Amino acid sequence: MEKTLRVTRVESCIISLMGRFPILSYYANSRGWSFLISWGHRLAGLALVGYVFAHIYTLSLLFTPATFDADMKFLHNLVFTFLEWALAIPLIFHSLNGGRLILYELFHVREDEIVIRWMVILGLIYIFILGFFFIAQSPQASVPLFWSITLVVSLVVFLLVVNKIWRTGNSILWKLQRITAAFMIPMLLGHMLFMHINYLTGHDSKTILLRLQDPFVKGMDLVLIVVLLFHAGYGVFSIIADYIEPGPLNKSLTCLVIIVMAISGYFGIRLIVAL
């Protein structure tokens, strides 16, 4: 007999709160929470795609450090700080749910209720840790040590998924989407954590430019931007393929996604190399 996972008081409160929103309640009752999680994953992914474009634009301001510092000073207020912290919510949700899908598809972990519970627990821990560093804005972490550990974790996860996924008969693009996800989960979570442990690393032009002089850091940024844009582009393509019938509109939007990601990749790589 299959056991039903007991709903905790906290989870009951979350479900009750979400149930107060008519659209969430409707789809939860008619299509199930898995449907909402799937849509949440896609919406969080689209929000992060927008952040990638904003991040590339912000990098371009480093060619005139005074402009960059003036913008950061202008944005250093309660509203912007809250929005910057809130960005961790779609990031941690998209990352952990992507990990859940990899566990389900490749490692046959079918205990979805338990995995989702741990997604919520780990997500909340991560968000509150970031919030603490936002408030403190004083701790410092060693750049080589932090990124060496993060890179090792990313490579271990990457190799585990590559070893598992290469045995499947799926398309190469499908495989690359999962492989890039496996590599980016530790890298992106580490990136956001590092930006807030070392606050100046993401908000002071002199600190950022000095960090980018390190070949190791520059190389990691180049790899990350290529992997990130491929993952983002294929994710948007998947949404188009799911909801738009094959035809001229589908092909036009697919071409537009390829062009936008290619141009973004070109400018992103050029910026990192030139800085």
Ligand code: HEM
Contents of the next structure:
Amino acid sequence: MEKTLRVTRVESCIISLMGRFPILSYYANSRGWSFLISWGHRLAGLALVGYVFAHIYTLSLLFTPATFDADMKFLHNLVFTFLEWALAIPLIFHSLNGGRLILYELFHVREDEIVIRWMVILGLIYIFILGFFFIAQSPQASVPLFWSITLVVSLVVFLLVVNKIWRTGNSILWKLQRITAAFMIPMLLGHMLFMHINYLTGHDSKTILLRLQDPFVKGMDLVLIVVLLFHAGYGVFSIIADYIEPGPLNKSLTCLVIIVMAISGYFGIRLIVAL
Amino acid sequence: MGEALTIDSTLRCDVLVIGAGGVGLRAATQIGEHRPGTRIIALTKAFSPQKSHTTTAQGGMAAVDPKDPVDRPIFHMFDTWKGSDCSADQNVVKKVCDMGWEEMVWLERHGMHFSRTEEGRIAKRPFGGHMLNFGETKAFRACYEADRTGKGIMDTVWAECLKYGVNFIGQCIATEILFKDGHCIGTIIFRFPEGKFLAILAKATIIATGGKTKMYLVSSNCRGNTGDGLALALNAGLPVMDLEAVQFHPTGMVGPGILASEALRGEGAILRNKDEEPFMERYAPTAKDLAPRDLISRAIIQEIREGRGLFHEGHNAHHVWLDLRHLPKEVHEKKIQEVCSFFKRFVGVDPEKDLCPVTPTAHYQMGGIPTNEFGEVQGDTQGIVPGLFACGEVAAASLHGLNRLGTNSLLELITMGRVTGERVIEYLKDAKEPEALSPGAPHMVFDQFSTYLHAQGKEKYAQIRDTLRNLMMEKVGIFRTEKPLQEAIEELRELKERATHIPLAATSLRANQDLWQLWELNNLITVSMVIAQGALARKESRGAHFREDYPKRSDEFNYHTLVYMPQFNEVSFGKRPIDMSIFEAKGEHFELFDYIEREY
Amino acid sequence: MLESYTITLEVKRYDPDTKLTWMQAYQVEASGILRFVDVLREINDEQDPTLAWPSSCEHAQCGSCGIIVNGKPLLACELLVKDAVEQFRTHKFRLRPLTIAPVLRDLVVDLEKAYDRVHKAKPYLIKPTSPHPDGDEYRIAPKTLEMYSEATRCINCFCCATACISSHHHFLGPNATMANMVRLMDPRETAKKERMDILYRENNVYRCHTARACSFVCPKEIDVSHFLALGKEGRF
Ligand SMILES: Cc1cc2nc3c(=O)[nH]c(=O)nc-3n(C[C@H](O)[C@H](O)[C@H](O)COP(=O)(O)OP(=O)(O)OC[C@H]3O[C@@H](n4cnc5c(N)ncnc54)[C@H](O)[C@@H]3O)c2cc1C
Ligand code: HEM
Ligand code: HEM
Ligand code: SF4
Ligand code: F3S
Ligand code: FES
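Having seen the form predicted alone, could you give me the form predicted together with the named molecule?
Now the full complex is given, and it begins with the chain already shown.
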């Protein structure tokens, strides 16, 4: 059914390199690469959830700019810079792979191998651009222009997916997770890019607070936090549903997820609105 | 295992189907559909009915649409009669051929995924021995679902049974049929997972345990086709009929004996010998590669004997070639995809490019538990056993006589399954609920199992099994002669005795594969004995039964062989006349239904 | 052709009487063209008659003989020794029972239980359309049939369900979900609403994360994930 793809030399190098890790090659040989990618997707998703909590916490320090700056200064060393850059890896992987899943499941794109190849290529490019901006420490981008473009792209992707799946019989929540995912691809990639372009300034409280006075930016951030927490919440719920059958335990864990997400949402929104 | 064997619990139902294969479940669906609320239990040795052997049938099933412009049911009847070498029962032949199309539509209406023609109708292909105008040219008569027709049937009847709430019990063997005052009242089963005996009491019992050719070295049958149903009947003092007629399918894949369906030849594949000569032209000038199976199997062995065969070193076996290379790619990919993948996987040849090595493989039993045309089991020449029914490969009604045409067996499943189901519904009208078994009553199966559990000696299961398989292949195989048959009977006696000295490595009852196989081995030996005895007694050649010392058919033997063997060493014979009702009705073309010459 | 291999099978064993689990290694001298079922039989015959393993048809048509070899769920009756050596690049194989149902003994698992999942997918026509006016078969164009006929080849060996990222729990599993899809695509089925209710339940298609291990391991080479995705896409 599926066209088999010729593996390029670079790819076979990568694959054989990855094959050095017995656990990877074990599953690659017995379940296929897609299976490993799915695990990667799951782990990346969970890592991102963790990050978002931390992120909201650090941002909430903005209420007292001095602490925020002090903290940022503390975090502002080589190790943490590198970690911030490295954070882009799960994000880019989860985003692009999420995009691939949406293409496969909803848009009937069965040339999965080709999509995976593009995912890897685009991901690498993106990450290196981020790294480049880090090192180059280039000047600020125009905030309104950057975000308008991102928003337009996000909306287009959003509408495409809505149009495609809204009428299917899938549960609303499930559909919303896919829709929010699509919306976040440009949004979050943009967010990361932006924060890296504005690396130096982006990290001090003054610039952030100034930027946040802009109602447009406020609105964007509000949308982002809601959309993201829903997506993440449903994601965690979905993992719970995979392992725990319907019943009291499942219910209580689901409630817990809702509560945690609601609380983070509350803090996140208050932050944006109040600052 | 010191403790005594006991029946753990008793289940009750209206209808018990021993053997949830194609035919058993076709009968069950008939009952479920037309008598809602009937409590039906269906037993299988496998994990699920879907794993029954019917699932592996590939080619197709014959049926003539009465509205067909060229084909007619009477041609089909004639082919079946001629194919059987004038030994099928004509009342059954007529009934089955007349019903065929209706049943095809039934299957289609219940969800089978038949292959289709461009107009969206059920597609048909030619098959061995099926011809138009009484043997003129090949007929397109076999309805099929690619090369998984049996699976299509099995999936359909299995799923229908789910719909009607049939209760499946898998991983069990029926070990003894229970009788009370001449009525059949159910069976005792032994469950593999828990190692427990259960009694199942039923108003009506249908035996549908399928085929049995696992006593042959090369066989297309599954691991569980060990003649259980026949052994159950024999042990109960019932006769079995025509067991000497064992069909060897000409094209088994060299090695495991896996079947290369006749559908391949239906689609145009050609048999070739060492010199790549299409040798069937010499043996059957008209039908060629689509001649009946017995003829082709003998032709292949003849070629091999005369030095025109080949030898496969890997599998240590002689063979000829099956040529598929000239078939269009489309056929390879759509119509015979499954079988082609077998050649690639199991033999390592690519049928699109290479010649495929094939050799005859034991495939089907024409005979079985004698029944009338309604599936009621006959205890002696005419009388029936109340409450006991049989159908499918384990039964002989007899549609096939001493030789079966390809595709007629699946047809038999769905027609005779339905007929039997209908008869059971009739029977249930005034059938009584059987009384409970008296606790502690002695049962034959307990004796058998304690013998196995307590056996002492140095014999090995594997050795006896292999000896049996080689013996049957050599001496009771495609070509038979007086002396080797007599030797075989002697050796079978010896094997039976040796089999009582196989000590079990583990005597737990739970999930004990060894114990289970030992029981099966005993059935195989029992049934082999009857095959050999029948073959020795039939001093003629007819259909699949070929005696080199009596190579001609003889009118003296115009009857069905009945063999009784209540104890292993107590064999007695009976005869059942061949039904000639089409001939006797003196209708159109009746003269063709006399004892005619059989040429292809 | 007659190449022979010395292979080691490390079998995960389980005894239901003592409830003990252990690994046992068997060394076998096997011809390359033997299948794994033949090798297991040989072990029974020559080394250890107590080793239990499942099979029935022994030609890849019934789906009874699924086991896990070096992590991969497959049919023991169609794996030739020489292919195994080539595929796994080793002479040492770890055999484990499928993880989809409780183990009965050694390599035999209670597939009867696993089948409950398939039963839940109602693999029959719940409500067939009215018959053709001529009284014979309903017409289905070959093109329509082709859209789902691949999926009808499934033999319920549960290899896919074993490999799947999430079917060890209450997910109906790739094969059962696909069985439901077949009837959703079957033009003869009219109870589409009921079928969709089955499909879009929490224990069904949402549990599939397109890990595609199902398609990867399926011995019948069915692209299972394709059919599951059709379900999500609502294209049937
Ligand atoms: C490889 C192959 C290909 C074939 N191709 C064709 C073809 O193309 N066309 C055609 O017409 N015919 C074909 N046949 C023949 C046909 O498939 C069989 O004759 C038919 O399937 C038999 O069906 P059945 O229902 O009688 O038995 P089966 O399907 O064998 O079912 C028997 C059932 O009984 C159960 N059982 C057995 N013993 C016991 C016991 N002791 N206790 C409880 N349960 C028991 C088994 O587990 C099984 O469920 C083929 C046969 C084979 C082997
Ligand atoms: C940037 C764009 C994103 C896209 C395109 C995206 C896409 C997806 C998709 C398609 C899924 C469904 C996987 C499945 O169930 O089959 C998913 C699951 C998930 N996502 Fe995202 N996602 C994105 C961002 C995020 C972020 C930022 C987080 C965390 C804060 C997150 C957390 C999760 C989690 C936890 C899951 C569940 C994983 C699982 O079920 O295995 N996602 N994502
Ligand atoms: C390391 C790189 C990152 C930096 C420097 C960064 C920085 C910031 C800053 C400064 C803000 C405040 C609002 C603004 O300025 O627009 C913000 C908001 C936000 N970021 Fe990030 N971010 C990073 C990565 C991420 C990632 C990976 C995610 C998603 C997983 C994310 C999700 C969000 C969200 C949801 C908000 C809105 C917060 C709220 O409303 O409370 N950020 N980020
Ligand atoms: S889809 Fe394939 S792997 Fe899964 S049960 Fe069916 S045949 Fe087996
Ligand atoms: S492996 Fe499992 S996750 Fe989905 S694509 Fe296949 S069912
Ligand atoms: S034994 Fe039937 S598939 Fe392997």
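Only the largest set of C-alpha atoms that superpose within 1.5 Å between the two forms is called the rigid core. Given the structure is predicted, the values throughout are model-derived calculations rather than measurements. Positions refer to the first chain, counted from 1.
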Problem - C-alpha of residue 247 off by 2 Å or more between these two forms on rigid core - result: yes
